[in-house]
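As structure tokens, one chain now follows by itself in the form predicted alone.
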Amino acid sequence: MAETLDYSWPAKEKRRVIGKPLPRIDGYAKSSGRAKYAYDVHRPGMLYGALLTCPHAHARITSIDTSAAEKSPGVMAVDLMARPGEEIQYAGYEIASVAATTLEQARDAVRKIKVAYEVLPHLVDERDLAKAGSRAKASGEQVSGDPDQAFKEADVVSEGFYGIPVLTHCCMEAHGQVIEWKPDRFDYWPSTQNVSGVGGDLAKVLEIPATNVHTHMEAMGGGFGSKFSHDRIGETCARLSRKAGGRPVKLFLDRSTELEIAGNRPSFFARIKLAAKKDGMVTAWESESWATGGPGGANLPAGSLPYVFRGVPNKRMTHTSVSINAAPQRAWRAPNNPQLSYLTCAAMEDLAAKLNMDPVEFFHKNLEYAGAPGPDVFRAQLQKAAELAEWKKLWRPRGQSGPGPVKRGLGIGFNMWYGLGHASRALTRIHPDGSVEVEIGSQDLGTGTRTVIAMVAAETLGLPVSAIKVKIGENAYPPSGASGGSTTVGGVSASTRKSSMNALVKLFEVVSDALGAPPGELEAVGGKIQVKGNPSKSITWQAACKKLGTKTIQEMGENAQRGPGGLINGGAGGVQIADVSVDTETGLVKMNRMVAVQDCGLIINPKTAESQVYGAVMLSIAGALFEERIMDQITGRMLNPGFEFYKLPGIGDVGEIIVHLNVEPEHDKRGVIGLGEPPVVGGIAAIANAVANAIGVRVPVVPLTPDKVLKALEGRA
């Protein structure tokens, strides 16, 4: 019978849980401080680790002396992470680690390690491509159509320079872990986005059986794509524990080192030239782009531009990857998409301004070139966003926002993403006492994954969410994919649905005789098992489970991508419109409002779905107005590795956020699609375009800080 199950979602009119705005089931534990993050783990006899990092952006180690550190009070272990002769490519690179009975003792010992360096030339600023020299590696020119002829025949040509700098991940819980390495057992408490996989990866490096590694993570404080790997600090933490006789060691990055080396989103700069007909139809695109995230640069295909509007018929594109002496890039919520959206939407809105054309009309026309989810979806979203932003009432042509020093402007940005659910397995247990457990080796990054799992199981079994115990955060549970690419909700919802349905069928088989109907004619509704459509022939959930005697039902379920029943899908898009005010005397930009319209398939929990969009919009505001990694060209060091000078917005900086999720039937029936990444993509473009609309000139490089706004107004940008 299990082979022919219908795994599709219940009809809308029968829904009890799915689609309701429920609070997170772990909300109280987190808000009250009861939830334990990896940083909160405290083991008996625990030691504390500290790192020595390289102070130079580019250097070769000539000697290392750890003898004084080894004799320092409280020190139980010292581990070398680099060797003499090794060439270091960025400041902050880990050289050695120490474990001691207190953190203060560990830090004192680190200062006693003597390292001699041969300092080498460095490059830490990629903005001027002409200065990159051999560090720049071009990927070659890509040409489609006949751009030269299209530019000759164009009615209007627009050219501009646009840039977006490197920014860091800013995880509130720094990268790190606690490790306890006993002879017969390896316990690992990391802050990770990959509970099922990270322990096995670390085991390979340490050359121990993966089955020995027991990974535990109840909660984690932010990753944004930077916490898939065990990292070099995971390896050194393990070695410290082993050298200290198996005593647990806690090693986390300090805040300065966290911002310096724990992950960043690459920069992206481009010179862009566009051609169009008088009616606003874009006919040609030409771009020369370059980017970096550290050693190795950011080697994106030149064809990544133009973003969303891929169908422009005549294109010429080149891209150059610049390798600099700064810590390497890592995936950052919708990797590279915010940069591509900004470059594309800024260049296109500049063209609309040169055409003296309303950007809504301009983008609506050119959405003919849009890829998935398609022109019709984007056009409907653009129309809805314009309505919610009061575009017709508030928009004025560029630079015509009225008298007075404070100017108001509106701007548009687009996003697209994939979000197909990852591989996932789940185990559902139904116990004789009526309790239900769902086990998945997944993780909750704070997005509400636990709540989604509980809601899907409750929907399937006809029970309240409170009746479901969700067990995640252990690699002993059935494996589930890492939380990246907005794939988690799709993966865990499908595996939970299938395992819960499989377990329910087993319960139907147990109670079918008592209800005088075959298992296939039973359903679970409102805490009862009943004959379909006949509440008079029913048995309570508790009574049904009592018939199990001493046995527990245990059934697995697995997500197969694009599996039966349309449970999951991929591909989403959205439109954002920013409403800003700019003080032309001070250069300050104020957010009035951000409208985000988003396609996301079937929404399991509107409350947590909207929360994802709120968070994404706030990240966009941060990137557009505040965030930037600032490197000192003389020393090669990051100048703002701390929240005093690496600026983030506060609650008073974000303005009003209006979220509209596409919940039309045609989107619902596509199944569950990941939502975390797409709404972070278009916001920077929307805000930058709104500022240009307000003040009449383009501020070419974000963040749009007061000094840059004033320079643009003075014609010095």
Given for the second form:
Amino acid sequence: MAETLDYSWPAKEKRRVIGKPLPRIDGYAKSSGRAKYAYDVHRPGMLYGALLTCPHAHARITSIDTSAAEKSPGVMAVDLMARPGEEIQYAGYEIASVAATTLEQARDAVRKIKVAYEVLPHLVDERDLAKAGSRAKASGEQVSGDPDQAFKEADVVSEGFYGIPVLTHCCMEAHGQVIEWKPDRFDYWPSTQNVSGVGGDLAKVLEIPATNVHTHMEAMGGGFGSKFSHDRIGETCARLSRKAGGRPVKLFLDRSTELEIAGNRPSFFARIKLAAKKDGMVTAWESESWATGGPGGANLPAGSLPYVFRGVPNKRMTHTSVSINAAPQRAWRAPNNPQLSYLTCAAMEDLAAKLNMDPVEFFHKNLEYAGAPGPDVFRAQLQKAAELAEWKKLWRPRGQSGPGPVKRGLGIGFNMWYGLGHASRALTRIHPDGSVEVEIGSQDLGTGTRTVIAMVAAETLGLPVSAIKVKIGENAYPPSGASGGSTTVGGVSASTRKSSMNALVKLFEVVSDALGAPPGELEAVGGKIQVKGNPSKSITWQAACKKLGTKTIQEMGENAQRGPGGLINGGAGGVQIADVSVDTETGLVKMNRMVAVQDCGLIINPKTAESQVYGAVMLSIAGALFEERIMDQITGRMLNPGFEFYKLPGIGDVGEIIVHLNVEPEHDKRGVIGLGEPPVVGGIAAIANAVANAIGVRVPVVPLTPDKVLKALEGRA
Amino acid sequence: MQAFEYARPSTVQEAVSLLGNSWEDANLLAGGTDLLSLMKDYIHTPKRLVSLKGIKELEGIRKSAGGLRIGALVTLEELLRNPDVRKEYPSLAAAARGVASPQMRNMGTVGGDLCQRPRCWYFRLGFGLLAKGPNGESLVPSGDNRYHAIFNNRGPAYFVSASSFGPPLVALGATVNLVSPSGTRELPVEKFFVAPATENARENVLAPNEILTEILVPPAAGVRNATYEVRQKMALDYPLATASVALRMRGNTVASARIVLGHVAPVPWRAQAAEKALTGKTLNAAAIEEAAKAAVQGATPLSMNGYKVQLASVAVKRALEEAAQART
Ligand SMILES: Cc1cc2nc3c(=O)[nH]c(=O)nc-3n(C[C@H](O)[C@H](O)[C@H](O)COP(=O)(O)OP(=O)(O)OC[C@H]3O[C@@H](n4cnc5c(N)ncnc54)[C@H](O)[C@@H]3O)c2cc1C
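Having gone through the form predicted alone, I am curious about the other one (the form predicted together with its partner chain); can you provide its structure?
So here's everything in the complex, that chain up top.
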């Protein structure tokens, strides 16, 4: 039996696959349209579902009559998702569903369901805390140090108001699934971030054995934290299938319902006061914040402000959670972090401006207070970002951008995240014909997970990436965690490394005699198995596998829950610098450039890693300049549940993006750290700060649309 | 989408005969880029769709001594690529260039663009063209009106005219031909757009059984024209405000001017004070500045759209600057 194996990553100079910027292995399938998303699943005899949702923000159902819908052409099943007497807390809440032969018939039919409501008073807008009344719940003051004394002794005090509205997840592939519920078999094609777990969760609700559930997901069109659950739409889709005698039913949210109810990120508003010494060192933080994430409000996680600059010694914070009649929040890529980064970095840049200090110098100094990954990492990143952004050449003190109506400005934002790796099991098989497969009950949200698994297996087995067949997206495969918290790359890279190494050792045992060396002295390199460091004593991979006869090697590997280990780690950080031009006559903000410097430990695939940062920067631009959920106070409805008025940037709106990933040995040696979330955190702060720098005045609430920019400019005049 | 009957006539006469007396009877289908979304959202629920795509006489751009004739079925992309349009009617080319995306420009037609329904979010959510609440009150004045009208907005219509072609066509003095069972009428584009007074009225004068067949633009020789659009996004978005100008010059002096604002009123909005301010003036920075100011005189912004006053004024200034640079 093998002694405990050393699973650690090969030394950097020895890596042949890991660290190469390889294209995604499913890139062609996706760009040619051959990749099958849940939305593309088409089963024989499949029915189409449609939902009826509540048009009122707050109401009690008095009656529901489905008789006309049941008789509507093509209708095969109707399912009630709410009952008379029920109090509905937001518009878009699902009331009933219908399955019919065509989607059009289903949509026609749900409109025939008659629901009577008693309309109740609503609150859908939390921006004005004074209007929130009893919907606002203040939590107690959190105090540390002696803020009163610190403000008394301050050389400079800066005060400001900052806000960031509710955003919705905007998954391009809406929430939904296809379900086929037969008596002893339940097939489930969801769009999910949780292939291994979501089927069992749904089985529990439906009271069927988890063993009946077969979950399948080949490709996934975006989740961002909103697709962990089967949701009420999953339950109703299942019931429709059963009511229709086990026929498959496809039920997806339409675009407007997707934007209304399928996930949103809480808002954050705050009045912030900072104290500092003349040298720029912040001495005290005071904030009164409020936020909403729907009916349940939104809390401020303890100790989360100031962001990154955790060590500020004197602090006083109050927070008010506002409950409103809009759909509940869901985790959104780095939950709360973008909001907290914006509040912190904006307030700090305003202080720097008041101190007449260059923000690079100011932040550098105050990074003394930084939490993980620590002052040194952040400072080096800040310096690198400043260099790439041509800070010295381009930066001017706030409001001194020069003549002409178009003003240019630069601004800084920070991010940090935890990473680590979720629990993950992998199975590696080596077949006698030399082929290799890795099975993991994981999912590729579009981040490149499939490719990473193939690369790790290829590196470990000394094979090209094309030799590895990656099988994910089935709950029949070994269970692996949900993709959240940037834990997937850590989880699957560690489990794949271990399962592949365990399998390789079995192959070493088989060829050991032929090579005249014990298994522990063999290595797999370049499609061969050889005695370590001695290519003349080798056997090809094919020949080695042939020796297996009829036996396939099958070995497991496991990454235990979350803890850092030899292979993975947590605690990454990054700095972003935005470069914008603002047309002060129209209030339009144009992105010139965004520089993103990011630390993410050992990088398995620089190309997909960079892509994560590109995508994250684009989301930051969206949040800073375009996106917001607009609620109508009168009707209680979301006014922009579609991509015309829910604005997202196009490729022409994003400008240049420069990504710099830290690959120095001190980063590399930490192991793999997830990157999905951190780069989406600091961009809004950077852009908002750049705009303030350009026009000389803070536009307090993002997105920085022309109306708000012009208003801020007017205030200055 | 409600089930409908589909007809594909090959002549205008046949098409007209397939239409009905109410909008519920039949709708015309051109590129479908607006109509299909209206139908999917049950805002339009016609019993019949009459496709125009088989009607040859609605196609093509033709230049003659009388000016430019644009068939209703000409796509936005065709218009944009037309050398005469690019050379002599930069204000039309700019409007075409701004629309949405290549896909939209390839499907969308000029006729469809002029006849597209308003984008008012209350209308698109099903609260009606005049956006009424449960008690019959208008939702716009006290609601979210950030994208609504700043002129001609005393109700009951508060939306803005959606067409980017309306303003340059009005500025150029274009006309449209409308064909119905009772014959053909030719109308200035300016008269084509109207602010509806009742929920059953529309934002243009078309009757349910009438077809816009062609657009006639007078010759542009000696007319400096330009369109400036203030857009938040580079693609897939409507402008926040636009200005189209057409100036007839006598040397460096403006002999006559047409200045029309877009996306600021229920109709393309003639800025007559600006036209007057400019007429007889030398086209220089001071005159442009003055016209830009005059253009927004009398604006009546709502609670959230005051910023559009500034945008409209800047659009006029920039359109005039562009026209001043242009060769005639
Ligand atoms: C994301 C997006 C952005 C856009 N941005 C802009 C923009 O910036 N500026 C702009 O102007 N437009 C914009 N558009 C609108 C686009 O230009 C129109 O949808 C398109 O031009 C309509 O043409 P169509 O042929 O597809 O019309 P259809 O959808 O077929 O018809 C539209 C309406 O006009 C009626 N109709 C069509 N042809 C005739 C006719 N000949 N006679 C009488 N009635 C007729 C139809 O019955 C229907 O009611 C945008 C659209 C989208 C989706």
